[in-house]
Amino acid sequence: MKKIQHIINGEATSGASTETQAVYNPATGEQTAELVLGGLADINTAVENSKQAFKGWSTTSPAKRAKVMFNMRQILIDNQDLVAETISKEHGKTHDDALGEVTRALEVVEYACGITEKLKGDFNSDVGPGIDTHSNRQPLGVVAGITPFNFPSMVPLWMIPMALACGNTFILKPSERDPSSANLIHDLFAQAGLPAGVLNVVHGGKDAVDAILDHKDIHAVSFVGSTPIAEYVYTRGCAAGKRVQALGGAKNHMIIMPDADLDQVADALMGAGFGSAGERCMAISMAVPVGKETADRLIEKLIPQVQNLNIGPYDKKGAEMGPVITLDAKQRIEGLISQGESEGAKVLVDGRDLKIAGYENGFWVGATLLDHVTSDMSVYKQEIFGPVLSVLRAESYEEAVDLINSHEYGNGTAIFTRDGDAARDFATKIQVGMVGINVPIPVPVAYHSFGGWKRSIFGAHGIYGPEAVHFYTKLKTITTRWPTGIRSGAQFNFPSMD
C-alpha cells in the first residue's frame, strides 16, 4: 500500500504522529493509499525550516525568484499529463478536466514571472526641502495555505507562486482526500530549483489547521473551502494576530432573459453546471429563467441533454463527467435531492442510485436536473457540491435579481441575454463578486484576482493577480535627507514638508 507523507525541508517524513487515513479512487471505491497525518509537532517541525529557509530566499533578487517561476512553468507543461492524472485518481475528475485545471494553474505561475514588476515601489524626490521619499514591498516571513479537495493542484498553485515570489516561504496543508498532487506540486518546484524548505508540506486534519492558525511565526493564511470552515479559520486566524484570506462557500445563479439564446445557455449550464460533478465553488447551481414561456423552453434543451450526459471514469474515452469525491458526498448529495423533492421540487431527471459497469462501487451520482425549486428549500439555502442543476423560475428581471441579492452567498453570478442594458444593469446592481455576461462560469485570468462577496469571503483580499501581491507583502515605506550643512533647529510641531 502507497504511503503518502509530509515534506519538510526537502525530505519526505512521517513526522511525530501516528494517526493514518486512507485514500480512495473515486472511481472504485477502493483504498489505493494511506496518508500520514500531521498535528502540531508537525507544523512546529515545517515552521523552523520554513524560518530557516526565509534567510536565505528572501534576500534572493526577485529576478532570480522569477527565474524559478519560469523553470516552474516548463516544468508544469511538460508534466500536464502526469499531474492530471494524479488529480484524477484521487479526485475522480475527467482527464481533460484535470487539464484544464492545469492550465488555470499553470496561468498564475505564468503572473508569477512577472514579479520583478509587481514588486517596483513608488519614489519622489524633494517632497521636502532636500528630502527624498521611497516605498517597497517586503515579505511577510513564514506564510501557510489550507487547501480543498476539488482542486488539488489549482488551488496550491493560486497561492504559492505568488507567496514564494515576493519573498516568503510557505507551508501547504491539502486536502486529505486527494493529497498526492500536494506532493507532486512540491517535487516539481524542487525540479525548478526552489531551495529545500522554502516550500513545505505537511499534511492533516483539523490539529494541523489549528496549529497554523495558532502559530505565532506564521504570518498569513490562505484558505479556500466551506463557509463555516472559513468563517472559522478567519476568527481564530486574526485573533492570532494573522492576515487572512478565507474563501467559502457560494450558491451561484445565472439568469436567463427571454431574448437569451437558449442552445447556447443549455450547453452553458451543462458545463457549468455538471462539469467536475459539480464539485465547484463557481458552478452555476441555479438557473433563473425569466418568464413562463423561458422556462419550459429551456427545460425542453435541458432534460435529453442531462439524461445522455456521458458519465464513467477519467479514463474513459468520451467521458464528461466522474464520480463524486467521498462516498459522505454522495450519500449527502443524494439525502438533499430527496428533501428537495419531498419540499415541492420536482425531479426531471434523477441521478440517485446511479451504478456504473465494472465500477459498481465508486462513488457515483447522475446528473440531475430539478424544477420548480423554491427560495425556501433546503436544496436552494444549501450549497449541495454535486451535479444537482435546480431552476427557480422568476416572473421578472427585478426578481431574479432580488433572488441573488438576498442570498447569503455572493462568489459568482451570470447573465444570458442579447439586451446590453440588461447586462449593463446586471453588473452594477448585483451583489456578487464575480459576474458573467454570457459567460457561465466567470472565474478570473491570473492578471486579474479571485473573490466573492458577503460570505463567500472572509478578508480583505482576493487571492491571486495584484490583491496577492498586497497580501503577502507588507509595505515599507523610507523618508531620507541626506546633511547638508545647514541647521534648521529642532522642531517640536508635527513636522511637515512646507
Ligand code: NAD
Second form
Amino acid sequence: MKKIQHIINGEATSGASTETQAVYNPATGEQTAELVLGGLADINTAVENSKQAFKGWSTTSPAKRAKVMFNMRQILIDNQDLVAETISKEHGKTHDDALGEVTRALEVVEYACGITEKLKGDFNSDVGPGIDTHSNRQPLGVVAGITPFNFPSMVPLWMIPMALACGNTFILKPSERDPSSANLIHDLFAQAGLPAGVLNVVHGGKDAVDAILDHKDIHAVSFVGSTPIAEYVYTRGCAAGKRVQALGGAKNHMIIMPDADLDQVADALMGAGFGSAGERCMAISMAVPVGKETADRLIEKLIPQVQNLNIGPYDKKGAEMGPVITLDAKQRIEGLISQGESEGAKVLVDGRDLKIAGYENGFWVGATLLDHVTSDMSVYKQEIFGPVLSVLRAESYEEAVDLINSHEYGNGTAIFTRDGDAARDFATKIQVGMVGINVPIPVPVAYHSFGGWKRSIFGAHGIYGPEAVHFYTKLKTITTRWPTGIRSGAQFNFPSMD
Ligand code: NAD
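What would you give as the form predicted together with the named molecule, now that the form predicted on its own is on the page?
Every component of the complex follows; first up is the chain already shown.
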C-alpha cells in the first residue's frame, strides 16, 4: 500500500507520526494509500526548519523569488495532466474539471511572477527640512495554510505562490482526504528551484491544525474549509496573536428574472449546480426564479438535462460529473435529500441510490432536482455540498433579494436578466462578496482577490490578488535625515515637520 508522508526540508518523512488514515479512490471505493497523520511534534519540526529557511529566502531578492515562480509556471503547464490526474484519482472530479482547477491555480502563479512590481514601496522626498520618508512591505516569517478537499491543488496554490513571493516560508496542512496533490505541488516547486524548507508539507487532522494555531513562531494562517472550522481557526489563531484569514462555507443563489434567456439559464445552472458534483464553494445550489411562469418554464427545461447528466469516473470519455468524496459525504447528502422531501420539497429528479456499472462500491450520488423548497427547510439553510439543485420560487425580485440578504452565508451569487436596471440594483444591494451578472460562477481572476461576506469569511483579507500582498507582509515606514552639520538643539515638543 502506498504511504503518503510529510515533506520537511525537501525529504519525505513520517516524523513522529504513529497514526495513519486511509485514502480512497471515490469512483471505486477502494483504498489507494495510507496517510501519516502529524501532530504537535511534526509541526514543531517543520516550524524549526521553516525558520532556518526563512533566513535565506527572505533575503533573496524579490526578482530572484519571481524567477522561481516563472519556472513554476512552465513546470505546471508541462505537468498539467499529471496534476489533474493526481487530483481526480483521490477527489473523483472529471479530468477536464481538474484541468480547469490547474488553470485557475496557474493564474495565481502568474500573478506572483510580478511580485517585484507589487512590493514596490512609496517614497516622498522633503516631508520636512532635509527629511525623506519611504515605506515598504516586509515578509512576516513562517506562515501556514490549511486547505479543504474540494480543490486539492488550486486552494493550496491560492496561498503558496503569493506567500512565498512576498518572502515568507510556508507550511501546508492539506486535506487528509486527497493529500497527494500537496506533495506533488511541493515536488514541482522543488523542480522550479525553490530551496528545501521554504515549503514544507505536514499532513494530519485536528491535532496538526491545533499545533499550527498555537505555535508562537507561525505568524499568519490562511484557512479554507467549512464555516464551523473556519470560525474555530479564526478564533483560536487570533487568540494566539496571529493574522488569520479563514474562508468558510456557502449557499449560493441565482436569481432568474422573467426576461432572462432560459436556455442560457438552464445551461448555466447545470454547470454551476452539478460541476464537480456540487462540491464547490461557488456552486449554485439555489435557483430562485421570479414569478410562477418563469419557474414552470425553467423546470421544464431543467428536468431532461438533469436526468441525462453523464455521470462516471474521471477517465470516462464524456463524463460530466464524478462521485462525491467519501461514503460519509454520500450518506450525508442522501440524508439531506430525504429530510428535504419529508419537510415538503418535491423531488423532481432523484439521485439517491445511484449505482454505476463496474463501479458499484463508488461514492455515487446522482444529480438531484428539488422544487418548492422554502426558506425554513434544512435543505435551504444548510450547505449540502453535493449534486443537489434546489428551486425556491419567489414572487418578486425584492423577495428574492431579501432571501439572499437574510442567509447566513454570503460567498457567491448571480442574477440572470436582460434588465440593466435590475442588474445594477442587485450588484449594489446584495450582501454577498462575489457577484455575477449573467455569470453563474463569478470566481475572481487572480489579479482581483477572492472572498465572501458574512459567515463565509472570518478576517479582513480576501485570498490571492492584491489582498494577498497585504495579508502576507507587514508595513514598514522609514523616515530619513542625513547629518547636515547644523544643530537645531533638543526638541521636547511632539515632532512635526514644520
Ligand atoms: P473542512 O472544514 O472539513 O476541512 C478543512 C480543513 O480543516 C482540512 O484541512 C481539515 O483537516 C481541517 N479540519 C477539519 N475538521 C477540523 C477540526 N475539527 N479542527 C481543526 N481542523 C479541522 O472542509 P472540507 O470538507 O475539506 O471542504 C469543504 C468545505 O470547504 C465546504 O464548506 C466549502 O464551502 C468550503 N470551501 C470554501 C471555500 C471558500 O473559498 N470560501 C473554498 C473551498 C471550499
